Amino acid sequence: MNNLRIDAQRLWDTLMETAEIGGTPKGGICRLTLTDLDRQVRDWFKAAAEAAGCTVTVDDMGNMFARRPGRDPGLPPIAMGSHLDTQPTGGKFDGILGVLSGLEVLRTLNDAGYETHAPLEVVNWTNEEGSRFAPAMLCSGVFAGAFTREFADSRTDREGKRFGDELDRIGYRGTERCGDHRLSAMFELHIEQGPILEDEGKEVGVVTGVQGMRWYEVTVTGFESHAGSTPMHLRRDALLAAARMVQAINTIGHDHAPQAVTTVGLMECRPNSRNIIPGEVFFSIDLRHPDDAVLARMDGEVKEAIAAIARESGVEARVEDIWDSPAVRFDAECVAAVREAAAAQGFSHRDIVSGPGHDAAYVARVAPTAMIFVPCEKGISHNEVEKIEFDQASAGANVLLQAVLSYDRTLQERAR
């Protein structure tokens, strides 16, 4: 079944469906994890997958399972997977594109009449980008035991909402354990979202890995007091050292460059108000590198930093520890099927090692797993003038295709 192909234009028609679901006026896409938008998505998918045939599960994180019988049942299926919630000002198709990809191999596979040894399955991860309920990655990392249940239901959200109760109350909650759900192999397609496979004019990136990246919560404490009447030189102003500490954040990424990235995403600065000097001040970093090593020093490099410039500020500084992702190295068996899948349908490629985070790093800690890269337009995601071409999303969906019945192939071969 070299030859099989998936139909490019019903993958594109259900990425630009499925787009309207949390549309924003700029092309984009708000959909955050577990809003009434997700659990729209979710109720939608369900039901496509149901018509494509298969049978969808869910487990106690949510993450759902839509599965297509083999011929052999008792094998772990092959999954194909990534996950349809989104940034606040999120593009088209960062996670999308996995999980319709997915279920377009699944439509193909039937409109071919073709059997499959092991069963298939698309995977839609719960909560993988972390915008809403940190950390990122949440319910892969505890299907992989990264996480306990127990800690993915008391993340909060900025107002203070549970991630448990809002589960529960989109209702998708499942009843099977989440990790209990054996998977044969996994592959991911995702965008680039950078710019290295535009720039080099490759089609199709294979990825080996994905970096070590590391995330923090910090909490400025200075002291607020009216900003007519309070002397600069008596001011324990928190927004000033925070602004210090960030400016040293990024001096530490430029020093581990041109490998490591060092970002403040979010910052919150209180009360707030245009004549009392800021009190307090909480913001976000995200440490990343591909060498675990070097992260480490990268992370004592900013530690201090934050605790010498609030001794000379006279302000207080918390730094809590959010997220730590060793770096990952993907299995060479799934690898070398999608770089042979690459190959054989003559698509310019490259290894490549992912800069984010992916679902796929969690779930190689307990399944065999590979990732497949198609280049969006200037490298540009978590944005909503995200872009790829309708050859691009069809080329990255027809190495998914031929990887996983490479794969598949494989398992056979191991039965006899």
Contents of the next structure:
There are 2 protein chains.
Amino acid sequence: MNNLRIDAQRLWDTLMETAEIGGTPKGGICRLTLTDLDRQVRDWFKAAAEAAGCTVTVDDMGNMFARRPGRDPGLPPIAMGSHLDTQPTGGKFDGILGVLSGLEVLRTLNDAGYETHAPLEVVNWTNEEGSRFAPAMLCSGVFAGAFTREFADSRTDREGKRFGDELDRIGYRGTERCGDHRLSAMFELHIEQGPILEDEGKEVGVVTGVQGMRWYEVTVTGFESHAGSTPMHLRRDALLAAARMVQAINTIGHDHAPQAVTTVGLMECRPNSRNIIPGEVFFSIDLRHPDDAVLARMDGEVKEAIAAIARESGVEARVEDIWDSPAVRFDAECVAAVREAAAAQGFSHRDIVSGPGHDAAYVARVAPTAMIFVPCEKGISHNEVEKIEFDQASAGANVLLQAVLSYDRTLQERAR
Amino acid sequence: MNNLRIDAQRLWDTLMETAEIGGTPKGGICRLTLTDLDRQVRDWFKAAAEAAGCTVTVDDMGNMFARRPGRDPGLPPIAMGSHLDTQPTGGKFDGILGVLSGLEVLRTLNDAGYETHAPLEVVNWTNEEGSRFAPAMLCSGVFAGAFTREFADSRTDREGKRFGDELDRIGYRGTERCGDHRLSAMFELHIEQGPILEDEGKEVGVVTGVQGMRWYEVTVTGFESHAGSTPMHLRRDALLAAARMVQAINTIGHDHAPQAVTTVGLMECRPNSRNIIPGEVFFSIDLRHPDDAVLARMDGEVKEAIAAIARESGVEARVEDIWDSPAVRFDAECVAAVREAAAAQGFSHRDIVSGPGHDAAYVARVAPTAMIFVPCEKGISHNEVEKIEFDQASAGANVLLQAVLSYDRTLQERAR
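If the structure you just shared is the form predicted alone, then what does the corresponding form predicted together with a further copy of the same chain look like?
What follows is the entire complex, opening with the chain shown before.
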């Protein structure tokens, strides 16, 4: 184990410098993908990477690869990647920390004159947020073969502008075909966007995978009638039945705790009038679990519970499956490299499964991949008040540095 | 007893004609108070009343009074009143039958050249439904001194529009101060909106009073966070807590059955996004019972239950009392006039207490008042399928006609 450490102040200054590109009065960033502000931060990134001696290439989905050569130019690079685009009311760290920490790693290695066996690359993935062009993680998705380039080009924003046209407009349509760029591995540093690490006082999360997720839409149909003149025993109250379903869905989440999460986040009551017994209620369900088998069991339990409650309540309930995203398990060797890097530097850490999706979840389909989490205040993200401490950013970047170097040593030993 | 009868076909045609103003594909009406459609039906009513020789005045709450002169211009008028506004998914008869039957009574008297002792008036009360601007019966309430005009003006709809601004916008802010308009009496014909008359095969309900009711607004505040990364045990889910409250409120209704009814009819979830744990839920409560003492007990039980659930769920709940309408007993003389009018015309009838609130419940505070009920199919109301038969409408209007004429004779005798 070497004694290299990143320059925490330089990393922080770089975070604050780029935060001004699209910076908001509330201290957040509004830097939607493929806007002029996105071009501005891309130009900044290209210049900074070249100043650090890198060669920057861009693929035809706008994904940017800043390469620092290694001793063996034949080896595919070890990548450090995330995204520089943000939500409309995004914070200063979501995605950005992962890209700028990668840059800081390269700068640190330059200062130390440290030569790696494999080339290293910092990757800026296009449109991770999916806020302007749905879906999210669009171009890491194309990179991994989850979407076609034609599908990506055809996505439109609310004004009807096409992804492909906007990519051309800002001048970041590269020549390399997206997906042809081979990687030896990828490590993504990201804020947790949840409260677990902070709650347990852990400095680092060793991300072992991304949980599976299923979305549903439920329509409960009862019978609308007058609140003042319909006796309790004659009612078919859609909201009362939906209320029972919300509780059952919550209970199923607790039954499969600690790893399961179940959420009803959206509900509409119709006709939604104070003195009318609700005739129809529409709500969404979000089920997540790291293990697809358990998720499948939860699916069955939820559907059974809804059907039973509908029967007892004298209402009808229609459940529609609208999205199924299987669980991702990261590469054991990459995860071990992260865990050892955290331990070797004395950071308190725990294994954790990501709740949100990330570019790494798609890249894992085509290259050994792992993620590093650092806590963020109260787990708040996708919010201008999103906040991490100087030391937390530094810890994450140092774990990224050492994980990459240890994986590089593994490749070197393998080459022997 | 005279042999006057209303023109049933003309009444029915008038009902169907106005039903087109805000008519829905399902055969109901959506004519929320103070919307452009409300203005349209008000304009229609004013024109129709003037065509029947009436003078139409409007007070500063938008209540409309269509006056047919009597022999004694000094006497306050005998009113026939109800409302022309509807629920978002309302039927064709709720309120409307009472106003248009009043108009039909005047037309019948015109055809017969019948001169009453007291002036007669048809009243259209503003915002009876309370669906857009809570509380219900707002402007008969101001008329009776239950609310101030300032309170009424300051009510806002869910988009934040003020009652006063919308009243000005549609041009129905009259000059007469609401409440200054004296009445000798008021008779309100209305559909029962419950199943009792139909069950017992009665053609007419002689309404002796209205049950007490209380309305509340509850705001539950939890904590917004990411559905994918917030473990079940760290959640403060406002919707889950609200779901428990909805069930507790329903249970309290059953505890006081058969006379009690409790309803949560309106609910809004915020931010209402599929992958965000709800941070705030707003909902309404409607409690009713014929006995004010029991209603007061229910009030205490509901507030206790909400407070307990909030504590257990780690959320905050603010409960606001927004409306308290005590049980009402109608004027004995007016009730007798209705009962005799029904009997004299050979209609099967019974005394009944109203479950729903009505403008008459407030007007009864300032003038002798009674109501006439006619059955509606299956007791269904506040629903686009709300339905009554041609003969039922006719029976109600004939009872209204004779009750008003008999009360007019009473006033005449008293004057002697």
